[in-house]
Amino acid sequence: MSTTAAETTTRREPDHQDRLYAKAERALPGAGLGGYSLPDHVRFVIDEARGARLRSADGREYIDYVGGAGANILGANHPAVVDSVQRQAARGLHFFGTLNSTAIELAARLQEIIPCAERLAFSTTGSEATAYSMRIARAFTGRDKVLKFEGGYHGNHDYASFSIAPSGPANYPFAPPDTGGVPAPLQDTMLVAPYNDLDAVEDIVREHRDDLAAIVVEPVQRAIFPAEGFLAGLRRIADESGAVLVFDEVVTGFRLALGGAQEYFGVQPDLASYGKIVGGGGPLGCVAGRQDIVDCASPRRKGRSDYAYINGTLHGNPVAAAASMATLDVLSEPGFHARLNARAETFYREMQAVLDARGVPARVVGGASLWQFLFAERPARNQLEVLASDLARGAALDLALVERGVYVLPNVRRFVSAVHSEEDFAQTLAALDQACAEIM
């Protein structure tokens, strides 16, 4: 893939993508694969990818900052990962009902890497991992309620579907679900607090401590980093109340540092859920944590009140485990995360300089290798401050970038990968300059 971003080639007939979209319209709800759908004037179908570049079905090339929702920290097809997957596929694509050697080796490796991982249980996705972490916490404590944070995303399951994208302030600690189809009684089990507000957390926990099974938090919520002392404060509050502290490390795990947010911020939870990078691009997640808590998922406990049922056809899938092992080999190389984060920070400064030079009142927010544009006077501390920003203008800037061959999702956090090149960054900066001129 050597063409410039968004350059049209002759690899496909112009109407090839249109035919694919017609099939998608007939087969898929909203012609999409999930919750995201680009507007018609910029939408495209991914046909193939190499490194940090995608090619659409009509032959256009895009610099990819979506990165498989953050899973592709090594790009779309790192040679070591592809080789590991191919070798495992030849030995067997899938097993079930008993252990497989690749999954065992991966479990032992993750124990060494994840600070809190005295034990771990595999899942297929990060959503499953967060659902399992809540179930395990409830089984361990004998309590029902879980405290999450406004704007925090913990997957697609019913218990996570509260106050993810509120249109206004919640009546803390209660909030309605963000989707239809969630049974009304679940609302009584979920509590919501504003992120980065320890006083609010303490008030809620004080009122519900006898029923509180867990506090679940994204250590970095979307692109909002925690205030000084916030995560340590949650650790203290959980200890005082007997609640299980759960870090949702589906995004931060193996990205901020090899040991994830636990290493980066120096705070260790009781449980942590993982997906995305831990699967090396394949379908794999896990819950890791204290032995006495994770052991609630032991099949030897079946029939006991403290047993937490965990099971899935693809749990510990050997191909995904092989992809994970190869990915971890690269991430474990000395200085990997320091180099990645330093290159990303330089890129952010260069983007901010373009915004400032064009007089665009936006800032590059985030840190490490995850970032986003925010039209606001200062970085947001919580979801309400995100809502107070100019989201419409943010979406306009993002869509202008997509038109110029830079793949981002409007107002959604995006990622720098280890395979983004200086040429990728330079083309992105040029596209950003053009996009700024357009929206201003």
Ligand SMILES: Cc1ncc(COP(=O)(O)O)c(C=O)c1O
The other form holds:
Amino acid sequence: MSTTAAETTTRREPDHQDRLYAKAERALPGAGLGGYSLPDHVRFVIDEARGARLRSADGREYIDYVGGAGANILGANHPAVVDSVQRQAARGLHFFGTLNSTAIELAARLQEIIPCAERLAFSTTGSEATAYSMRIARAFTGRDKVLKFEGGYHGNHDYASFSIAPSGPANYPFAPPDTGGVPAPLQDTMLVAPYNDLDAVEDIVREHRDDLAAIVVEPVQRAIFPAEGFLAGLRRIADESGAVLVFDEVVTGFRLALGGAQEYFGVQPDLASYGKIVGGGGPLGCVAGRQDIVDCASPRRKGRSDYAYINGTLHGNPVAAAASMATLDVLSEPGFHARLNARAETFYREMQAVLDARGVPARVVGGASLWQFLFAERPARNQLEVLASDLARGAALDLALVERGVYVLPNVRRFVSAVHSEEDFAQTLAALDQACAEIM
Ligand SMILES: Cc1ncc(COP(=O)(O)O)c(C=O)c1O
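Which structure goes with the form predicted in complex with the named molecule, now that we have seen the form predicted alone?
Every component of the complex follows; first up is the chain already shown.
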């Protein structure tokens, strides 16, 4: 790794990180913790964090825009969140079966905050929340099919593993699986449409109307914002067809605004799924929505065809609930989101100026506190336009940043947090300037 990376602080033994890699290579598939791995020349092991700064096991410091995949809107160890977690941990790390007081307090709080939340059911992750939303929608409507959008990510479960990253134009609404191991018959239950294209949605829904349980959408798909009227159009189409409209707010929830995309765009879904910020960095997600729909998950309905089973050992985990409550306290401070979004937008303009000055044909896309670089003439409106951009150059720029102590994942949407400082931004702009010079 380049010695021009961000300032080096305390160093452990020189081979500490290498020894960790050797253990990871032996224990973990691809020496990774999931679907991502950085190339060898820039990879690092996170050892600890302070706010928006990460320290690697070999003592380098990184400015963190990955932000725990978006969970860390207050940075990695906000004092109020850490304090709340420690106090709850002393009272019990985990319970199961009957209610716990912290989970009830959180449920009531979320009901006040989330516009569509007449009721809500806890999960442990965002993936579980989206899987539950589909199951509940099926149980409620008695129908099987779910329409999702090409390029939309809804987690790791089988029903979500279609058309996330297609390699070329699709034969809509046929949805190809993205991974091995997905049973072929599931394909018949998933339909895919291009994002931001209401005409295509209308055609597909007309064709499958009697079987369609749900339309599931990321209100901001990756870093692509919805075209004017798109979400409202989905609301209308869902109403006309009797399908349940599900917003996957795992990323947008509590980030775009306290009330998430529903508040930001002024469109209310029937159900919404949450993860990431709702757990304050801990393992917690939820499905919220209309009472008549979410009540399908009531254990009092067991044995009925409109009962949707929801259960998990960690559901309503009190430590994650405590992290969530402390996070929501900070996010509820007046002006929190206006400040965060305005600082982020200024930072995007400054990055764009650096790209322009260096003649790099890329743009900073996204909005509010989520962003990405796109090597294209204009922001993409759907996944095919993302595919048509110069992804190789996008990855090269991102990796050149990592080399200089700015942690982003290649071509993956990233985040500004409330604890990024002006110094973090200034250092990032300087690193970007150098990275641009390198890739040009
Ligand atoms: C929009 C969206 N939905 C669902 C998920 C899955 O959440 P989790 O990783 O907590 O299972 C993610 C994760 O990145 C996401 O971005």
